[in-house]
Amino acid sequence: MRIWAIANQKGGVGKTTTTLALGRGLAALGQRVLLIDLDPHASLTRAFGVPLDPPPQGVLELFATPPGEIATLARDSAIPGLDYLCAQAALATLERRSANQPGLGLALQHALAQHGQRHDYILLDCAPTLGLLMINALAAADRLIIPTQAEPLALHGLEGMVRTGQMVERSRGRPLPVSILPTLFDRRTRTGNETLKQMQDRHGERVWEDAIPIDTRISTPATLTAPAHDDAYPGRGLSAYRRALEWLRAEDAAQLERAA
């Protein structure tokens, strides 16, 4: 099982869509795929369709005590071999819980441990807010998948997503490689193309050689939590996650051959 936590300080740079488009595109390719959606917002929740009101059980159960277990909390998608965890508004009171409640950093990993080996991959969509939330989504990541635009302010974010990934491998003490995916990229711009190459020269092998475009066939849920009819990914921004979820899974086998 490899777990991915897809994660970025800044907002608005496509962490859902990028969950669900690598969640979709690993389905495709047979793998048991679990999403698991640790935002307050719930974007990944509404994408399938689930109604916030009343809450959906999810998350939140997870640092109940005694906590839930993933295996009766999960959902089915109407794609086969994607099942995914919903979020609550509820989540944004963990922080105030926390100062009474020990071990809730690490709530998400015990679960996981609990889970076992029923995916093959779990991906971790995470608030774009340092927090109790996001350290448990990087304590337990196998990866630190970091979406960014190819803009000058987003910039900034990445620096801070990748310190804050240092941070917490040096605390748990084993490897937390980290994925740079440049993401809503728009070619015709040198704001952009200059961006990326400061990205590319700053980070390295860290970042993608390629960049997911802008798509507006993927700005909506639809497109992405539908059925699959065939192994076509219609527009350039999913054939662009195809490509780039190729590279993702070289890099996991090169990190395990290294550790093997």
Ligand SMILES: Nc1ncnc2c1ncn2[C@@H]1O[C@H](COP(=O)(O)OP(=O)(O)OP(=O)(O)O)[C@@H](O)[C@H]1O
Contents of the next structure:
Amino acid sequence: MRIWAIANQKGGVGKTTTTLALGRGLAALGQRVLLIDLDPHASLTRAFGVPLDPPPQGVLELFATPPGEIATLARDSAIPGLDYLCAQAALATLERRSANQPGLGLALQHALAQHGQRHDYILLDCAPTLGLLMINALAAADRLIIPTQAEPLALHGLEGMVRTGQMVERSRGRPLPVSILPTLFDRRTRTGNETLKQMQDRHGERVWEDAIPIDTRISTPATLTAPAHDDAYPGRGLSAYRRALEWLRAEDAAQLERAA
Ligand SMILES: Nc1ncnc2c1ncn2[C@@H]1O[C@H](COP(=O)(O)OP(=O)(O)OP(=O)(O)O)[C@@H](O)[C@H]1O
Ligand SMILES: [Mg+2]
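Next, report the structure of the form predicted together with this ligand; the form predicted on its own has already been given.
So here's everything in the complex, that chain up top.
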């Protein structure tokens, strides 16, 4: 089982889109995939068409006493091999609870350990907030994937996220490799190209050499959860995500080899 956290403290950089597109790509390769929505705004949950009122069961139950089990809380999607765990708005209240309930930072890691090998990949869609849920994701992850919009303002968010990853890595004493995925890229603009170059100069091989282009075919998250989406003609956005997926899997394989 590989656990990937998809996170960036900056909003609107393509985290949820990346989670859905990579999850879809992995399922198409025959992998058993679970997407976990760790954002109280529940964009990923909504993309699967789940009504939020009344709130669905999901991530909040993993923080209950006794904690719920992922296997009973996860739902099947319409895409074979792709399951998901819903977020609820009440997840936002966890921060307050964590003050008097130590140990909540590892709740997700424990739930995933209990879950065992039922899924080959677990993808964690984080909210753009450095809080308890993101700490849970980073504590549990084998890899931190940072989608970053190729525009100057986004570079600050990237630096912040890399530092957060390093902090978690130090405190848990286990490597947390970082992969940076340039997103929402417009090849025609000079700013886009310059920012991409800056990202590559600063972070070297941790940055994917290519970029996910802006593509209207993936501009509504719900299109990524529809089984009818024509995988034979995926369009520029999904094709780029497939190439990104190959790179990420190669990075994982290289990391596992180095660790062996
Ligand atoms: N490659 C793309 N081409 C076109 N639209 C895209 C692309 N990637 C993302 N979008 C759109 O941009 C918006 C932001 O993307 P998304 O919701 O994935 O970002 P996010 O980082 O998860 O945001 P938040 O921080 O709010 O959770 C969405 O409307 C999404 O559909
Ligand atoms: Mg999101």
